[in-house]
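There is one chain below, alone, in structure tokens, taken in the form predicted on its own.
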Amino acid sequence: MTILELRDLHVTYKSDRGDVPAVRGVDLAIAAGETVGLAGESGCGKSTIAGAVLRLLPRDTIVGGQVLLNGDDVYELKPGRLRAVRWTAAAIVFQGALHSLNPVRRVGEQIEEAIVLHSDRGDAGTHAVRDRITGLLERVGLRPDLARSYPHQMSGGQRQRVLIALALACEPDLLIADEPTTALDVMVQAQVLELLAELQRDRGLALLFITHDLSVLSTTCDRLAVMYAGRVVEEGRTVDLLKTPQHPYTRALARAFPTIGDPRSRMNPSGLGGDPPDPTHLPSGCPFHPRCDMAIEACATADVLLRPIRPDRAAACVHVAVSA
């Protein structure tokens, strides 16, 4: 079963430089008890996704194409039922738990708040919701007695992991997880990894999984998305996409891991130079075309767009063959 679906996703940002196109065109799907990862550089457009699967973008942004979360188009949804589709059909987990909590109530108190607000458990200060909170903190790997706790009273991990108590309070159907490990330590990193995939085996969760950091989506996710000024330029399986990269900035990114022992190997390993376009000034052709070490001239005028090169793969370059 589908449970997000973006059809031809086009977000444009209104600024004083003029219009920004951030998301161009994106096509996606993520089914019940699926990990997918999308991938990229700083200001390829993950994050807008996000935001707008669950509408959280600026009032004055232009949406254009289709994001259907179990079958509903989320633009087409009145506020009343929006409201309750972002706690009960999909949450998202933030990249910076001290900025996403408030920082002058209690955790447990704030997990209440979405549990009596979005669902039907009863009032607040019952005993089933004060369960109902016990058993999230729980299940999080967390001391019910944290619940009276602020957030500065707790570690950086703490505080990921009350985050995403709170994104299940009300039992979604998608999690979407921003950044959820980039502010984190090593260890603590990986025990936020751990916890979300056994949430996801556990629930059948579908997870949406955004990071600029391929080591971790090559551990986490069955499908990856790589993006490259607001498109996707490659997807496929995990295994295959990183063993066999086709595009040539998914090659340069799965370069990127440095060698242990090979001090040469953390010098730009990749041999990606550059830096990404500016989405306002995007280049002609390809917009990856002015970093690429295996640019031809076709590369510069051909705009060529994600197409299939064989089953579960999909590429956009002027070099990869198109499957019959």
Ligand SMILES: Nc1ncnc2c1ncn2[C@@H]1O[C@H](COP(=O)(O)OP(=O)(O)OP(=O)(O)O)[C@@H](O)[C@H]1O
Contents of the next structure:
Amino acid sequence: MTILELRDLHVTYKSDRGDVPAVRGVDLAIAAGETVGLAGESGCGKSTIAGAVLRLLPRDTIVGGQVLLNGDDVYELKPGRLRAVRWTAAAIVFQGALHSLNPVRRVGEQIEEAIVLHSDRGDAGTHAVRDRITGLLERVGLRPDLARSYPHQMSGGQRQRVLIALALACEPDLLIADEPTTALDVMVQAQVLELLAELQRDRGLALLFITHDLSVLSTTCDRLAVMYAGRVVEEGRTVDLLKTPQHPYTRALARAFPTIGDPRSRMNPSGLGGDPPDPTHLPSGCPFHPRCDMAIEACATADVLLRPIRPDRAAACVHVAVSA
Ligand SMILES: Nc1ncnc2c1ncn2[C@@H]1O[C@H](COP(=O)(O)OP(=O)(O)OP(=O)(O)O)[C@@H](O)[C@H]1O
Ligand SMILES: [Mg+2]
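Next block, the form predicted together with the ligand, ref. the form predicted on its own:
Full assembly next; the chain just shown is listed first.
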């Protein structure tokens, strides 16, 4: 069953420097129990997609295309239904949210608030809700007595687990994890990844895993979508895509992570020269062509969209042989 479907999603921010076309036609589907990784360098539009799914972008942002969550068009929902969908259909662990917990309230109270406000699982202070808090903390690998702690008394890894518990408070079908391990040290990163994998397996949770770090995605995801300049430029099953990357950008990105499969590896920038383009000044043709070691004349004019190579595999490059 498809949980999330993006159909030709476009997102344009309004800013002082004019329109910023951050997402330019993305199609993506995630089934129940599936983990899909969204990869790409800083600024390619990953967090914008996360925000677009739950309508959490600035008010004046222009969103085109469709976002379907459990078949409902998120942009057609009435406010009450949208609030419910935000916690029960999909929840987000935000990028850089480690400091977003309320510093003056115990973490148990913060989880209680999420349960009471956003689900019909009971009133504050009841046994049912206390049991649920205990269950959530255990599920993310935290001792239940940590409910009485304040965020500053916890380590970064523990706080990240609390954020995951908060996201799970209303049993969403889809969890969007935006750079959930980036701020953590290497050992803790591995533990948080293991936790997300466990939750996904045990609960049949659909997981959209966002990170610039391909090596993290290589060990966790069923499928990968690689983004460049607001579009998906390659997608496929993780092993297949990483073994035989077809798009020169995916190849360069993979080279930048010399030890894919080893979560302790660090990005080696020598695999990728130059910077990604500013979305307000995109190059003509294929937006990757100025950095591409395979660019030919046609690449400066031909803007190739994603096209199927074989079942479960697509890439957006003039060099890619298209399936019959
Ligand atoms: N509120 C905003 N107003 C204007 N432009 C924005 C806004 N938020 C993001 N952008 C721009 O949109 C583009 C996509 O940003 P986004 O945060 O989605 O990238 P990202 O892939 O998540 O990057 P990172 O890996 O750094 O988190 C960038 O060029 C960014 O500067
Ligand atoms: Mg981001």
